[in-house]
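One chain is shown next in structure tokens, namely the form predicted alone.
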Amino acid sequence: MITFTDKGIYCKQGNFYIDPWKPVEKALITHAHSDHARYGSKQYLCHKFTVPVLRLRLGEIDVQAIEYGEKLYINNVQVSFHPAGHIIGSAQIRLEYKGEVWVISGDYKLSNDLLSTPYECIKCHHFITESTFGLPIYQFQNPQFIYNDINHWWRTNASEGYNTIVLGYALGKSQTILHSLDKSVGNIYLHGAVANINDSLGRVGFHFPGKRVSEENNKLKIERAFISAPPSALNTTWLKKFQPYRIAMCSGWMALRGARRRYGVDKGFVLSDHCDWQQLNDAVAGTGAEDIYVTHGYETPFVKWLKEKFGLRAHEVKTFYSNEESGEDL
């Protein structure tokens, strides 16, 4: 039912694409990160929470919203969206045609970040999975422990007269951090990129603390505050207004020795919107699928592991997906 083409993941029977990287007639979108949701397609279908962010990033597009678990038919293919746990509105897409079931997971995680709709395991014959952290060295703590560490660090910094800057991807990571902040510690400020996403999500009922850093409050003396910003703000003049400050990076890559030093930050928090090694294994096992298609990340070693350890028919698939946990999307 599914083929991998130069435009993206294609369902012939339904004549639609999932997260296409080139313009197509009909695009089903797992979530609004820029490597999965691209401009130029004629029609889009996504979860209702994703709609405002998709419009923020892609403009006035023709987009249809769908609820989790809602079933619709596209050219006799039954389509439904199910929680992926990656970010707000992220979805796995289940396809069924003549008894054959595929699940395209997009990006996902099994740990509960206390904000996104938690991951739902879907039984299927064929499962397409990412492998961003598909090596045994990646073992992540429960996100609640990381939120507690961030709050403790902010309190410590504030007591010593420092502002606290925490860098995390503007869509996803920033919202989970803001959602779990101890607002009693001090004031909260937002980089424009984070504020724009928050404003969009506010249209579907999600509200987060913090004031946008603007020309108006640029003149205010910001002390002992928490500042949420994307990784692209690192080493920019925008940060100067918050001196003195301590700065941290939130990323799954902070699990690697030397990552904090390489980015030149004071602290690294190991916080990811993706599965770690054990979660990937649990997800694959939970689907009951015998055919596993492994995309962006550590495809080769994870495919080898699935074949040798579990005897599955695992296939390495090269896609145009970038890795949100690298570059600007740390």
Contents of the next structure:
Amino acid sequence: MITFTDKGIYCKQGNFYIDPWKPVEKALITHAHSDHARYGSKQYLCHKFTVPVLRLRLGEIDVQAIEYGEKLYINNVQVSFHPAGHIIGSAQIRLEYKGEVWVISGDYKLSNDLLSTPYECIKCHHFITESTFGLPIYQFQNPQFIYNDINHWWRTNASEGYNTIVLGYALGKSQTILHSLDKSVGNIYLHGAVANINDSLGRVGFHFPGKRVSEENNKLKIERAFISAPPSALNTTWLKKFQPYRIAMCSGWMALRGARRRYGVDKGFVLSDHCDWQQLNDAVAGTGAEDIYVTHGYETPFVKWLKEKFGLRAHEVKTFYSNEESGEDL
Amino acid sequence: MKLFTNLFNEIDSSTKTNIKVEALVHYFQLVSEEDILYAIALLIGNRPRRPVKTSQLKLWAAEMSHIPSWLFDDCYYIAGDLAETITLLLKEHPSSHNESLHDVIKALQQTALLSDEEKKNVITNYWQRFTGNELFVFNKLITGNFRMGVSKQLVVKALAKFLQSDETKIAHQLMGKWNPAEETLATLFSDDITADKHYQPYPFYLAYPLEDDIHTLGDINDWILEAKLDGIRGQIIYRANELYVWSRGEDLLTDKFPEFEKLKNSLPAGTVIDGEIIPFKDNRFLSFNELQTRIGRKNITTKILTEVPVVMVCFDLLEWNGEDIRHQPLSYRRELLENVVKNFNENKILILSQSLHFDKWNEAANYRINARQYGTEGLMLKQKNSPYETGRKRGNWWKWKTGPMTIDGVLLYAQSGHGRRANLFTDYTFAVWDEQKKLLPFTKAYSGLTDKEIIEMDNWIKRNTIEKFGPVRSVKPYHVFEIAFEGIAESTRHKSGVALRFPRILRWRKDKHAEEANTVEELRSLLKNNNHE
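Given the form predicted alone, corresponding form predicted together with the partner chain:
After this comes the whole thing, all chains and molecules, with the earlier chain placed first.
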């Protein structure tokens, strides 16, 4: 039912693509991160929470919204979207045709970030999974512990007279952090990129604390505050107005010392919107699938592991998804 | 161990010198004398022997984390550090122990006598009791590559503060290989070094590269100019009927260079000479490569001694008749040195580093540009009245090296780096074109790109991999880099037939196609033209 083409993951029977990286007639979109939701397709289909961000990024497009669990038929292929737990509106796409079931999970995580609809395990025959953190050195703590650490750090910094800048991807991580901040500590400010996403998500009922740093309030005295910004803000002059500050990076890569040191930040919080090793293993086992297609990340070792350990038919698939945590946006 | 881990955390999370010094002083104040001694030894790189083999550690860690060894290796390639890999793989659990740093190190040293099975018990037991950063520090101890982000100079500074002593003195007291188990603070920081520790070298005085225009140095007649030679910087010490040869890396090399033993017959007691150990045969210098091969040998055979004999090219005298003369002006020390080389020189194994005479700086500049023709690396510039200082200092001594040789190579293989560069492809192998128009690898280089370029290259490599061999990837021959290096020598160990000295990336030649890279013929002509007879 599914083939991997140079345009992306293609469903021949239904004549549509999932997260294509080249323009096509009909694109089903798992989530709005830029490597999964690309410009130029005629028609888009995505979860209703994804619509405003997709519009923000791709402009005026023809997009149809769908609810989690809602069933839809495209050329006799049953299509449904299910929570992936990656970011708000992120979905796994389930396809069924003549009793054969595929799940294309996009990006996902099993841990609960307290904001996005938690991951739902879907039984299937064929499971397509990413492998961004597909090595056993990646063991992530529950996000709630990390939120506590972040709040604690902010409190300490504030008590010592510092601003707290926390870098995280503008769509996804920034919102989960803002959602779990202890607002009693001080004022919260937003980088424009984060504020734009927040505004879009406001249209589907999600509201976050924080004021946009703009020309109007540029002269404002910002003290002991929390500032949410994307990783691309690191080493830019934009940060100057927050001096004195301490700065942290939130990413799964912060699990590695080398990465932490490379970013040159004061602190690295291991907070990821992807699965760690254990979650990937649990996800694969949970689906009951016997054919596993492993994409972006550590495909080779994860495929070998699945074959050796569980006797699964695991396949390496080359896609053009990077991931927002690969550091490429730095 | 908890306090030492705290110290590690504090030093690791700061880049500021005074915060690190404060953290060290604070640590010294808190812990026992034994812990202080072990900590100093670790911090300045005087590390204990590795108690178990790396291969065993890998095996046990894989077993404990229930993964096959190939997966352990894959994790290691990515994390880029063995201690970190083991730490990340072992499950988080509460810490349960209260052993001090020296308890742990002693326990580890005692495992030397145990069977493999018993060693395994000791190590895995610790793995179950340590957690987080403490586990990481412990793993650093057993993998034997403990580095903490403090320079020796910083430790010296902290100790001077803690002991209310003088930095120069502390630096001297910490020289050489000493065993923390056999020292106390009183013996290690004894006041009378030359008497109590006659084997101890002086801290080396090191020069910075000249940054400013040569004319800012003033009158050339105030300076002594010497050829900069490529060998092993060392000190020859003769005290109390014993002769010692120390390298700048503070390795005791006496046994590696039995040639110097004869100096016992000629040198007066209480003599310390600073110079460069150079391979020298039939009245000419051999290449550094030959010396390197000799150093690598376990046994110094008569064959080696006749094939690659060494001399010391002497440029300074630090002690004479048992008196420390480092505070005396260089011109005075050199006069005495000339006397030593002339009159106390058994077998002519000491050669005086000639001071070169130029009337003007421009003449010196000319020499420097053509230095390779004279078989040297450039010039050393030393103020005539300079004392012999401690460590790397600006002002009185400068090194003024000739420019590097360069060649354009094609990137052929990439491997992920270590430490700061873990998880990124940063270690490259470069190739030049051979006569059959095939690419012939000729060198590796690790540094020279900016962080931004590294990330750009890393992305490209991931997308243009042809084959993977463990941690190494072969890539499409496409990118050309200008490689700079300080020396080139013939080598039978390398396919290309040459070995380079200090190769590094000078520039990413985005303007060049792979076909425009240099050829092996051009590489070999560098070999011919840049090695004097």
